[in-house]
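Here you get one chain, nothing else, as structure tokens; it is the form predicted alone.
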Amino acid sequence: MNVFTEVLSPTFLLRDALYTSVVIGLACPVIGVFLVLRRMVFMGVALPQLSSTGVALALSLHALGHIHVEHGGLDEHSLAFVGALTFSILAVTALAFFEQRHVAWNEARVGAAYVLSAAASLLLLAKCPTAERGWLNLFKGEIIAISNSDLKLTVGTLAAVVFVLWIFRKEIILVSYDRELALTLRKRVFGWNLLLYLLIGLAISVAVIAVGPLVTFGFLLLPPMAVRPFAGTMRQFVVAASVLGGVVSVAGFVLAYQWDLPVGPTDVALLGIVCGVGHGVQWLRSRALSSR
């Protein structure tokens, strides 16, 4: 209890890292709900990796001297964000385009995108030890040293993404859940899909810069997967996933701080346990109903 009280204290030294973790925990599951709803779980793996490839490219070009950072201009962190955002936007725009052409992003295509982007990242960083160290820290989810400016960027961006999703929730849910009905009602399916994918790309870019691709993927998909069997409505689905992500982010941070573990992997492992318990409860409930 003393550790929990210390972590939640306003004077806690690592409060920016804690706040960032909580914001990611609350917001990313909301984005993940739409990936689960559209049966695009594997895309939740590929998009953070593609975004991190943009980070690797930006860091490598800077380390090799192809991009010069001048005083008062972009710093390395800003370059990494630009790289992540560029690759994410390109990926989601391609996704919307191919979906409009009725080209399915099946598991094989998504797996290929993930593998190729991971290989490209490693090749880009192979000759850049300085860039490699920064990228590996990002990949491991090392969020302890996050700055106040990173916190503000993360909070502002994710709050804007969630707000836009809430404003246009009816249209986005319709085109996600029943594309044919949306076409019948003369909805602009391509436009709404593109808006959703751009919001997903923006959220993933910011999350990857803040906590890395591993943690981003964990919070995108594990909370929605854990609560989906128990949610009766879309509102319950979204709220429960977000609350679970927020609670686990705090609990994971406390455990990591107490046991001197990396915060990101601790959060993901704890989410995995919760997800496993939830599906175990659902299985037992189904067995009990079937035996009646």
The other form holds:
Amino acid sequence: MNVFTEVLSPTFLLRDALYTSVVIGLACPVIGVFLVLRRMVFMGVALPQLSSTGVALALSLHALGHIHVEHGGLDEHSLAFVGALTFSILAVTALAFFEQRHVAWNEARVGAAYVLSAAASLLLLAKCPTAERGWLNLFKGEIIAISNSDLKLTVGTLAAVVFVLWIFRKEIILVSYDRELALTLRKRVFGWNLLLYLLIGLAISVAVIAVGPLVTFGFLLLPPMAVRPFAGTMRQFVVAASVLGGVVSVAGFVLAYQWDLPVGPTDVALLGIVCGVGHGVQWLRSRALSSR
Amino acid sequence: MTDTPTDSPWARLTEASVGYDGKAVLAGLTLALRRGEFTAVVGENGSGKTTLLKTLAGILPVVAGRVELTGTGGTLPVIGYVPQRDSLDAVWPLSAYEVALMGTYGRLAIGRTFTDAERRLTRECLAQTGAADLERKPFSVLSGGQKQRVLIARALATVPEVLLLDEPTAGIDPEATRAVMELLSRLHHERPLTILMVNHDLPLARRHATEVLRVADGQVRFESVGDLEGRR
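Switch from the form predicted alone to the form predicted in complex with its partner chain and give that structure.
Expanding to the full complex; the earlier chain stays at the top.
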């Protein structure tokens, strides 16, 4: 209990890391809901990886002297953000284009993009130890290294993404659930899909910069998976996934602090346990119903 | 705005080719679909019935030729579309009411939420299709016949001039099939509503439709309802 009160104290040394973790815990599941419902989970794995390749490229170019960071201009972190965002936006635009054209093998393309970008990241960083250290910290989910500027960037961007999703939820749900109905109602399906993908890309870029691809993907996927069997409406689904993400981010932080573990993997492991318990309860419930 | 005569066609196809990805499934179609009819589109599986329906609904672009749609006000007609119910993913946690409410989205401005009038209309449509008691239930757990009622309510919530249905009785039991077809006949007579329904059940088409459009061997032609009797 002492650790819990210490972590939640406003004077807690790592409070920026905690707040960032909570914001990501609350916001990523809201975006993840659309990845799960649109059956684009693999995209949820590939996009953080592509973002981190963008980071690797930006850091390598910087370390090799191809990009000069001037005083008062972009710092290394902003450079990483630009790299992540560029790669995410290129990827989601390509996805929207392929979807519009009904290009076959879309899933295979996403898989190929994932594996190629992972290889590209490792190759880029192989000859660049300085960049490699920064990238590896990011990849491991070293949340405690988060600065106040990271916190502000994460809060501002994710709040904007969730706000836009909320404002246009009607249109985004329509084109996601029943594209054909949307077309008969003369909605701009390509435009709404592109908006959704851009929001997903933006959120993932920011989350990857703050907590790395592992934690980002964990919070995108696992909370929606854990609560889906218990949600009867979209509102229940989104709210429950977000609340679960927020609660786990605090609990994970406390546990990691107490047992001196890395925060990111602790969060993901905790989410995995919650997910397993949720599915166990669902299994027992369906067995009880079928035996009646 | 000019009023369109009520006996004028709502859809006119001139040398039209319909298909997917630029490849024609049916080519050289020239026909007019009259307002106020209950048209059954019949034909074998894979003959192009659904492709024709989706082109008329604006879901597929016309591959070649012209497809002109005219509403009563001279503008594009409002279309109520009922897809094959299995095309909707059961993973979505939507109640029957939420699904039916989607029919009103076409009238709502971007980013605006529903008014009380839209909510009331949706409930009336659910009541009209006998689905009022289903509104709180998850759509994914409903039976085939119940889903069809909710999807027809959703199409009615668009306040349509034309109702387009893709195999509304496929895979549902005879009792539910009878109920759905009686509901469609009632809507056709009472509203009155122009209906175009894809169906491969010939006796059913004969019993309820006022005209039949047969799709076979890449050709489309009207048959009188009585002609179907001889084919049974």
